[in-house]
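This document opens with one chain alone, in structure tokens, the form predicted on its own.
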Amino acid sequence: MTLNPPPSQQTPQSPRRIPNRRVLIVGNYCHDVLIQNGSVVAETLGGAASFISNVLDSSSVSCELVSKVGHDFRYEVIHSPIVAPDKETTIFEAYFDLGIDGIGHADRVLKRVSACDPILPSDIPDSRFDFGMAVGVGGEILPETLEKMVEICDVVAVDIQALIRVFDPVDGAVKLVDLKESGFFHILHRIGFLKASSDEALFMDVEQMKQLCCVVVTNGEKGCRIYHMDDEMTVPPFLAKQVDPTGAGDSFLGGLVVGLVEGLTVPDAALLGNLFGSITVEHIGQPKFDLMMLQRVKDEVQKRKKQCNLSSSHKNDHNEFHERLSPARFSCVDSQLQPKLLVNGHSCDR
């Protein structure tokens, strides 16, 4: 089972890296504030685009990022954003002790405190990209923006949170609407991948969506599940000690696209996504990926491509690839040095 996208959205399966391959990431940088027991315990650069570009940059994958921030943006970043001088940067507050939130999480309540301008089609460069990633978190992706992306990108991967998030007009609490009511549904037959968490997947008809594109549903320590046409399969996780779940799904999506850029099949690319996601949950804010770990992962990816290219029987066997990636994943810096958040008096460790 290779679970490749439809012919019009297929990703290259050649073992030879294409030098000029480019990825377009669209989504705003954010300022994340983590709050516990009424006190701020951390303030970090956030937004799906920041976590995803961190994975791609660390993996030496060429990417261009379109993001908007306000006059108060305080971070040094590799990919410069568009500054809206009369706006504030999008701010999210994550409360770790308020019980159940609007999207069913018992460990975190997420609120949008301020929102920068949306990203317009005119903000998107007029050039061709091999992959596009629509990864808004604060309502900054518009239907017309996604339409522009599918026009200029060979394959588009969409994080469902960019489509179905809405925000309480009083306190900014994040809530979700059904995908069919989001205003984006008419475009989705033109995308290649739709990524959702297990909570977010409840707001779409997976059976219907898997006929339109490749659907990837992440489920924390249980790994992820891939749906495409009549094929389904589970991709195993990597063990991790959770400190902060923020950005884990974003890093997963970044790892998935890294794998696709490198020519892996979708399940193998999803395994790479699981690896990057597992590292991210062990950190507050963006992780700094260990250089030795990154090199070992790159080496294993190259071996995997050669293995699958020489023998088709290896394409469906993920156990060996998982076993080879696991030692590489645990060669990174010990996450025990990271401060831990407590949820209802208990550590966030898995």
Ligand SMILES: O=P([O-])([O-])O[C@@H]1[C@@H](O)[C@H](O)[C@@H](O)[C@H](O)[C@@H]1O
Second form
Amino acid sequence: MTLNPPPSQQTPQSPRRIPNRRVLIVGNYCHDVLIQNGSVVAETLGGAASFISNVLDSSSVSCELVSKVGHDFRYEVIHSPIVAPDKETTIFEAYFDLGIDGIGHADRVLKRVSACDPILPSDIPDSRFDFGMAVGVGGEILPETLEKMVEICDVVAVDIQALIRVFDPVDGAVKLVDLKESGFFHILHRIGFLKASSDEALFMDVEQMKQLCCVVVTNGEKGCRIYHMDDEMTVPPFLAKQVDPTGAGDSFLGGLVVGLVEGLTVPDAALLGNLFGSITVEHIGQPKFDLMMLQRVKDEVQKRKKQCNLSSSHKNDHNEFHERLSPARFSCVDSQLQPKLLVNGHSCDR
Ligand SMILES: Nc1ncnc2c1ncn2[C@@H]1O[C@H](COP(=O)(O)OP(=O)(O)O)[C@@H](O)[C@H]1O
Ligand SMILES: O=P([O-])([O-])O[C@@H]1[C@@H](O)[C@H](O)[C@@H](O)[C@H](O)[C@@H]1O
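Having looked at the form predicted on its own, could you now put up the form predicted together with the named molecule?
So here's everything in the complex, that chain up top.
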């Protein structure tokens, strides 16, 4: 398997005097309302940007976040959003008892019931970044926004949900369109990674996309599969007791980018993605990662890098890395209290 960290595939750069900043995350925060049997069971901070920055901040990877919210935004966050005073924050209702949703999840029907403003190229700083993450949830990323990102970032990772979601004009139900019809297709040869859930992957031609970039398809409790050029491989999952699937794909992408920033190979980085995804499904809302677990993961990442530098035979055997990360992950599960449901936006105590 030759899935190594991606080359810089963006435009050639003029000689740099200022070092790149690390990671740029672009996507709106939102309010998530979780509904079951007709009742609101929890209200939480949502949006891929919030789950991803939680993973990056917890892993001490420096990031900058561009997000827009309305006057009603009700959460305290580390990375302040742009406030559009005459708008409301994007709101998603997630129904957990309506069967199969428009995007194929058997356990969740998503409706966007309010949408904040899109993120424009002028909202994004003009600095250079090592990684850009285009992670919209409610249609806030425009083709010109993604174009600016590929210009200023060495490598861009895109969540396909930012590109292919459309919203029912009456009830806001989320539907998906084919990637070719999304209005973004012409930019995709300039991105480094495209992440999709297995349901979303049905809306792209993986064979075609893997020639343009590294494609990562997540598959819930089964882990994920990576495709690039003629290589593909499955990356194994970690065991989890699922409470709420919301944010698993986002935390996965956060973990993947943490791994890439640390200099891991793509399969090893995807393993970190699986780790953060598996922890996220055990929580309602934003997971608070256990400090001991984070430290053990950091130590294992450093060991893994040293090992891979010393011996090329370790590079492809990421099963060994999986075995070493598993106890780190379970030390955290054992020390957890059961998550409480959230009501009215109070944070999740563990
Ligand atoms: N039940 C689960 N058990 C263990 N890991 C999970 C589980 N659900 C999700 N994950 C992890 O989170 C990742 C993303 O989850 P997935 O359900 O595929 O995405 P999405 O949340 O976008 O639908 C998976 O690839 C896996 O690593
Ligand atoms: O669960 P997941 O697919 O990774 O990502 C989710 C989005 O699909 C949803 O629109 C948003 O409201 C959630 O907060 C979360 O970002």
